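Below sits a lone chain in structure tokens, taken as the form predicted on its own.
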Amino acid sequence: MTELGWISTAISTARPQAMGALLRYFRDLDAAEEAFQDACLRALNNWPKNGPPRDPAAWLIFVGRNSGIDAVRKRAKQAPLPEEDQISDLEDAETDIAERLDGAHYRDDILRLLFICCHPDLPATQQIAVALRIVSGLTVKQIARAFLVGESAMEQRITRAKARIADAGVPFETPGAVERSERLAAVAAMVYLIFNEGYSTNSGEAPARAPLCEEAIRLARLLLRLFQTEPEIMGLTALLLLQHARAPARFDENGEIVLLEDQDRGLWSRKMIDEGLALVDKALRHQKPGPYQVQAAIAALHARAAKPEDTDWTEIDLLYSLLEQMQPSPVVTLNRAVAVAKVRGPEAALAMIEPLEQRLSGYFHFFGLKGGLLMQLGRGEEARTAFDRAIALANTAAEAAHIRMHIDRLMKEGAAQGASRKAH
């Protein structure tokens, strides 16, 4: 590795630690990342000289903070600094700095700075592209560039979030443990909804949008360092590699969506695999079953399948109906619909879909599916008109193109019962 990019990673990898701790000194999160954009250029000049801090963290921390507050003179000019516990919350760095990043501290600094980002009052798209902003340092950029959107308008959204931020009146005293939960399930999802809008994809946008699941799994990693006994992020660490481990045969050659029974399955990632695997064998040895866990479990029973023949359908049945308990959702009762025409047929299936239709009258994947269950019973005509009302509501192109291949072999299929009609 070159000596800029051992900088570039230590730097990386201390970011969320560095940015929680100047956020609680600073209370502010234009002044926190000011200070540690500071403290990043002292680095760059400094540890090429010096060789690298033995914390690169705390080494970030105690330089930023003190930039920070430099800052504030500057600002203030002769003008008294304001009272300490309006820019610290405990007391001065240089005495206990070590005894902070030793604790527990650091991990609600963490979880505080992942909190803000996803505060309720922010949109999906601006919680996430804040996150990517503010916790994993993407440039605006980049996080554009994933979106498809131009840097101005991006550079707007993220000023409109953090204004949103500054008004909502996060609390910055450490949280008890109803709290902490309350935000660690809070953040989970916003991880979540990163790897979401990665994966949602198709293949012309896939390599800008790779980094978006990346960077979720990064972060379901950092979450997993902090709350090491959490079984619910070990559920969520493990869905998002098992089901990222899927993307390189997600496509074929001209970028048609491939569905997952018919994927190359000597493509998926084996190393993501066995590291999710190892982590829903863990996470259900604690006995404390949640929804990140139970999807997990799910992606797993296809992991484990060498051929799709193979699939265990009634246990994925079986894991659904548990999910509904757990998260009623009519796209939950979509999805089991699934496992359930492999196991009691397309008929049990579709009885099963069709009271969703008015909820999920505006779902892609409902018509898809509903199409090819009518496809499977031989009702030609109804799936025809299943098909067009997905056609109507894809999301991408591979998604339509998707559709129309079942439409043309709908097609085939009639012209060659029409024939068969006539040479009788």
The other form holds:
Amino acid sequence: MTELGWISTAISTARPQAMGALLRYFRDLDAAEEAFQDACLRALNNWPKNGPPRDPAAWLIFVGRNSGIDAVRKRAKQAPLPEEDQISDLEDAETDIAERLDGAHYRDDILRLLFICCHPDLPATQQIAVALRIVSGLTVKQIARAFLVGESAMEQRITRAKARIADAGVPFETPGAVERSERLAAVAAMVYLIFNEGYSTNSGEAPARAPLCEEAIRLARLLLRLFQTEPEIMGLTALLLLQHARAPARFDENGEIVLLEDQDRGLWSRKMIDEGLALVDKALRHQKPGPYQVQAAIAALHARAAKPEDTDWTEIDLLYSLLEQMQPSPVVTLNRAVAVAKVRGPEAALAMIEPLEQRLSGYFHFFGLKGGLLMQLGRGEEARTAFDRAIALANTAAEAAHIRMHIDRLMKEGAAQGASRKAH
Amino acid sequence: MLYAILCYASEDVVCSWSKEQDEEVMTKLLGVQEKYAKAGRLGPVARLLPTTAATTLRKVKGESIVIDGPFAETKEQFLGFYTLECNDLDEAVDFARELSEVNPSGGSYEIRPVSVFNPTRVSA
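Okay, that is the form predicted on its own; can I get the form predicted together with the partner chain now?
Let us now look at the entire complex, which starts with that chain.
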């Protein structure tokens, strides 16, 4: 790695902690960002000359705070200055600040920084965009590319979101236990959204969106380091790792999606799977199950199966039924039906999904699964109707062609199964 | 004398490396090990998963308690180790220096002579 590469990694690693502390100090997002930006410029100038500091975050906080104070002073001489504005010896001050950044403080700083991005008035995509900008430090250009929109549109979106956040005011008081756990849940949900934004992608777009998945994993690991004993944060981190482990196998050479059962499992990232499985193990010991842990446990069962036919569908069915109780949703039931079809056959699965038709009438996966199940039961005409609905619900021509290809295969398989069923 | 070379670095930094950066560093580190392995001097080598995957068992008032996380919260974490047969400390220091030259993490290598060595075979 080049020296500049090393410095930019050190800066982005220190960013959440430094921004969190500067935000606590200035109580204003723009001021904190400006101060941090200034500290980074000085770091780029100073670190190659004097060597990297032992604690990059403390260095950036110290320098950022001083430059922020200067800026405030220039703008309004009469404004009351925060105390400790005169620290001459950088070396001492750095240690001093590092010491004051005790675990609890820095934990709440980072949590607050993430939490202000989850403002309930902001639509999910704006929460994500603003978190990537403020917490992760991605450039507007990088974010725009990941969201597949133009740079100026993204710039506007972020500016609007930041204005909303500023209007809402930043919650500065140190949170109590209940509030802290509420914030943690909101932040975890946002990290999951960031991941999904990168994961649920159409063919051809995967490379542009992969950074979103990687950033979400980085944030999840950060949260877990701050809250080491939270089983749901273990579950979240594990879930993201186990899903992202499959990334190299999810698309074929033409950029088309490869379904889970067709993926070359040799391409899955062993390292991520190992880490994910270790975290699932750790989380389950707590015996405090939650939605992320259950989903991670399901992903773990897929990861553990060397071949698709080794998959423990009985256990997956059980886990989905647990998830249905925790987070009732027709989509969860639909996913469960896939496992039910494997364990108890297509008839049971069909009975399970038929009541969902009204609520999932706009969801092409519903009709894809329904058609597949009907095919297996030898009800070809009804299957065709369901498949036609699925194709009609496709968003793009490419997606429709993709669905059609899978349907062709299902028809062949289903016809064979239906025939053997009738023969029995 | 068998030495253990213990690697400490900031896991935040190492975990922030891109896949390409990580692979580049690992390839270089492997390159350093190669000649020692060929000479039959290199023993077991391990890279550990992040400390977020760690669990610590601690005895409190005679009772074993399992705690999430690493043994201690530190700025730099124990990330892995090498074992190397050396004639003297100088040789062990040379090895560690070669490793540190290709490792941009800015961490440290602790060189500790091994007292008891029991290389049990496990199938990973």
